[in-house]
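Here we start with a single chain on its own, the form predicted alone, put down as structure tokens.
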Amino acid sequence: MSAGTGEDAVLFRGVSKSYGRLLALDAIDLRIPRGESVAILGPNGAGKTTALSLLLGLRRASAGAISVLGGDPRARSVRARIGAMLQSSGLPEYLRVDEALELFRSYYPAPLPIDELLSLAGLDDIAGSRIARLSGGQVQRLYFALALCGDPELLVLDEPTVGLDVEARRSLLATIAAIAERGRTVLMSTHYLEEADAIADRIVVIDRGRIIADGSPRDVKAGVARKRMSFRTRSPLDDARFARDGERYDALTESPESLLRDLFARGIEIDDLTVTGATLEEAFVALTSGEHRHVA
């Protein structure tokens, strides 16, 4: 069953998915307009992979309606406009990198040139190498190039930087950001929260099959009541509420004012005080541990 508008890249309405008695997704609603860059976060088993499988047409929903690019995600005409980078593609290892790209290019009506694909994924130097001889990071970059073969309107990335070194990771993230800036819709699941914070226009947090937060990175962080308080002091301070690094003390608290009043009442002299909102990682931990309120 499908429903949607041509303006939406992805639309879930009351979508549920069960595996026997296990409810992996519980009546979720999700709308992603075209041109958005969205990161899906959640602990293992939260329902992220199930959601991606449904929007790629790899599984059928148990209930609800799904529309991708205005149509049924299982339709060949829709799939031809989607690029997907999954954890494994099952490529024959005897193929060369350029042969694998040529094979995947043949599946699409208007593929990107192979030279552009090699450049975008940083594969120029190993175009003639057999897949069997590639490192884990090189295979990951090949999967990324395969996802781009059809010049997709919707790019779906499942943990795209796993196995990459720092430089390759930075380069791939820059390429993803550039693709998003060209007006393509990017949907990425990741465990690297700093990546989501840096790239995504919007964060969707799934836990136990439900969406528990949905908003900009700033909104998601603001939805967590706790603040990070940091200061320096030379005064003796033995307090389990603070983490210590030399003369610097840090604490996560819902009431920095109360903590400060307590410190001043004890005669603690402090310098270099900062009070900031939670980081995305701290917000994620708070949200998935149940210490949250909904962010709309």
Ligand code: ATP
The other form holds:
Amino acid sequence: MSAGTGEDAVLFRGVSKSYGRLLALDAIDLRIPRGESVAILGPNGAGKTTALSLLLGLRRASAGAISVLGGDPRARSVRARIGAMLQSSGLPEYLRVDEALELFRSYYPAPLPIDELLSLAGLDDIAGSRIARLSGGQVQRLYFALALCGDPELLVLDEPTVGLDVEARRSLLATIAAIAERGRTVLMSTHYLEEADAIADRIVVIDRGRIIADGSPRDVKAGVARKRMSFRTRSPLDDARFARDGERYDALTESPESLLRDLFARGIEIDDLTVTGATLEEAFVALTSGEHRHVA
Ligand code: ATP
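Let's see the other form, the form predicted in complex with the named molecule, since the form predicted alone is already up.
Zooming out: every chain and molecule, the one shown earlier first.
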């Protein structure tokens, strides 16, 4: 084991991945200590799935070095300690839920008991159902249970809540949070920023193959240093900086104070003023539209 990797669940050093002429990941450096729960955010095609498949040893990096749980992600001994839920898994449809779980459990030296898996993933009622008969959300929960079979030290989830209804999503997120609480490392990609905010200690934002922000949800928001300012006025206000909805005006700004000074200087009377921190959604849009800055 090389120095410094023992405490790391994931270590990427200068990792690039090309598909032909397309550079999907561009010299990524990423260190995830054990026990951390990390959300990877990015727009479609940013490189999230590519990064996850490299750290799972499913693809080879074009350049750079990757270490997972202190070893090579392609080594069987390392893979046995990782649980993964990917977007494009495939399962034999003739198997029953409990049979699929038994099959996956048999791959691991110290699997979780089947009852615990069924209950963690909310599958108790359909343990005897054939996969062919499951709804999309039930299949998703089965994939999640399969990822947990080996009681993994590192749990990797690629957009795990896709296709789930509100209640199923909430319960899956609560389970993921509980697994992170047990000291497991969780790495999850998501398009849902409120999910990242709710479960991750840290958010890594990827865009066009590069990490453009890396920090706590709070840091990522603060890194954008934007405020949402909202007020009502009866005075006519023809100003491109504001979005208008009837008498209500809205702006995203780095300096609400100077906007306010400007309005007062123009004699504009305002009511019902609120100034709030930008939401993670707004931070994300700003970050991925070219206003890049590192916050960690
Ligand atoms: P999404 O949110 O849509 O899942 P992503 O962030 O996971 O996107 P990737 O799937 O990693 O993005 O794709 C990154 C880039 O690499 C995209 O431009 C994609 O078209 C390209 N790409 C991914 N896999 C391949 C492949 N096997 N062959 C060629 N290009 C690929």
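Numbering follows the first chain given and starts at 1. If you superpose the two forms and keep the largest set of C-alpha atoms that fall within 1.5 Å, you have the rigid core. None of the values given here were measured: they were computed from a predicted structure.
In this overlay on the rigid core, residue 29 has a C-alpha that sits less than 2 Å away from its partner position between the two forms. After superposing the rigid core, the C-alpha of residue 62 moves by less than 2 Å between the two forms.
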